[in-house]
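Take a look at this one chain, the form predicted on its own, written out in structure tokens.
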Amino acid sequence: MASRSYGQYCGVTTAVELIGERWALLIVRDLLVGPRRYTDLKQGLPKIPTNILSTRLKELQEGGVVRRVALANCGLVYELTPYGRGLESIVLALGRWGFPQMGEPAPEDVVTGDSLTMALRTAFRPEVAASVPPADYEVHVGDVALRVQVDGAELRIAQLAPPAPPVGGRLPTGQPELVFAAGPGIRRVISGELTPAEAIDREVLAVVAGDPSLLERFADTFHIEATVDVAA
């Protein structure tokens, strides 16, 4: 466990001591996408110092959140334990809670395959997806490309670029129904600030191939309100 102790007997305190150190929750976020080698984690968190990454992984292992296992053709990887995977709903809820405060990205801010995957999982509305036909998208944001398949309330996301870690699972076959590219402004579509048509007109996103009408379904299926209710 982390060396810091708050000296309080409380479940929230224990949780913060386990995952509250800087970078710890982002390591958990990336491992929620799938097992990762040390080098994969470092590439996905380019600003983390190597000594801090090693320390956080050790702390998370000691806390029973992460374990190190050997996988065929991959060597040693880090993965969440069943206890660690219990953080999934919490991480998704934190993503939804933080979304309205994101604002515009700083020049040095990056989007990674794992962060975009978790952002889409955060915004996914299974109750809406279950009421519309299945859809198969290819989403490009900067250098990241994801294959996003929605079938009822089920969401499957595979990383196409940069090349996914070898433990990322099998890539989907066939052609997507819609391929579109966007920058950080995709946030304005997910929030509903811009309709897909407005986003195209303002060059926030561009349809590369496929059926543009599916953008409306995408915007309905992946949505987070971007307003904060501060009323007393």
Contents of the next structure:
2 protein chains.
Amino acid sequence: MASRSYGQYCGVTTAVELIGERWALLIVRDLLVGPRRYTDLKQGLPKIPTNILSTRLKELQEGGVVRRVALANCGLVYELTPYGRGLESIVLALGRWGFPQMGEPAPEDVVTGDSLTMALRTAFRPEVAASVPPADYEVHVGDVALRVQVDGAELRIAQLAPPAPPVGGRLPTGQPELVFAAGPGIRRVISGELTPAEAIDREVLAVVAGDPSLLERFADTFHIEATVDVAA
Amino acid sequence: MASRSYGQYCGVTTAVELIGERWALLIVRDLLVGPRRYTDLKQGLPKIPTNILSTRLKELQEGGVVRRVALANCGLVYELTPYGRGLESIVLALGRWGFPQMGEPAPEDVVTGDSLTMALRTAFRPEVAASVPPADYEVHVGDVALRVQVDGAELRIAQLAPPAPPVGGRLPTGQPELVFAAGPGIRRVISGELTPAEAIDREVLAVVAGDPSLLERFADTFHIEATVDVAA
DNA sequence: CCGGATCCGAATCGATACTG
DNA sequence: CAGTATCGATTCGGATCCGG
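Form predicted together with the DNA, following the form predicted on its own:
Starting with the chain above, the whole complex follows.
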């Protein structure tokens, strides 16, 4: 198996050997949201072949990144080890780095609960959040629904649909202050390319319930600069 | 080419599509040290097939990560765009993350000038460096030789050998205060597994010139924790 | 349904040779 | 120096199948 090796004694090389195979980092991304069953992962990564998923999970376990845990109530989940959780800041940084190059969504592109959760974590600005009142949103993108609670510099996200209450997840009680629905165009709100008002105007986004002015706060709290530096 | 797509509209996915192919991030790692010619890259990545190198360079250019520049004195180099330079902190973090899992070097593993340069940047602790006197080292690992200058929180590294003065690089003048030579075992000094004294004892490292006590300062300035958290 | 294993054609990668 | 061309070895993708 020396053919898989890059032949260098270097930390970056080792890291890439551990999580650089196709699909591996996307599995890690989803596991950063919480422990997941094999089937959850398959659904969250609709285009992954099942043999690749099982191969990657094996490799990630051998690398000490992921572990397989039998649940008390007879189930089986994969979760990140503490070492694997060390990738969190890296995956968030990669999401921020990739954001400006996302372009327009391909017709086939989907938005999953886990990917949207991580995207919001990526875009979250704690300094801004700490300086505005707490807020409680329900965000719909495609058929994904998230409950997003901002309380000071803290962010909590729960998946409402589709369908299953996440393993070990506790659903928030009470009513969100703002419910809104969008498509992939929500990215242009996050980037500041569209103001919330413009987004509503162009039907990129629609308020279902609550005070639309809360959208401004949302856009302030979740933001990623998308201008790509072309010059020198 | 939709077969290469992961089918998700997500920043992490986009990032992985840009720099997730085999060898791509190692090319970026080397370019983070400085602009490099095709041949430099090939030497710095001894095991990369040349067709893969040229394919990757094309893809990285299309992705806006790398650009190809004709030099004044008739040459051709690849360099990171400003957008590509945005990967610096990510690559450094990956190097730090991979460090604990490096294990023992395979017999075939090499250490290149660029990989060692990035490894030292990864291990550099500016807070520590700022609190000790400036230092000027010459580090040999295998047949790589680096001039490493620490001045307050600033770090400057130049490659002395092998062989070519790097493109646009200016060699430091004057004498280093300490010259030492090591093998891959230098990693165990960086991790703190061996003290400099122990490293000399076990012939992992040898002082060629200068005051051996400066090694302590080196080990303080360049350090990565290598203990992997196994518990919960 | 859950958690995979198996099979096979298509695409990529790796090694070497070759060229302007 | 800066790549193309070629070709066998691997890996990936898509579909199917199987035991609990």
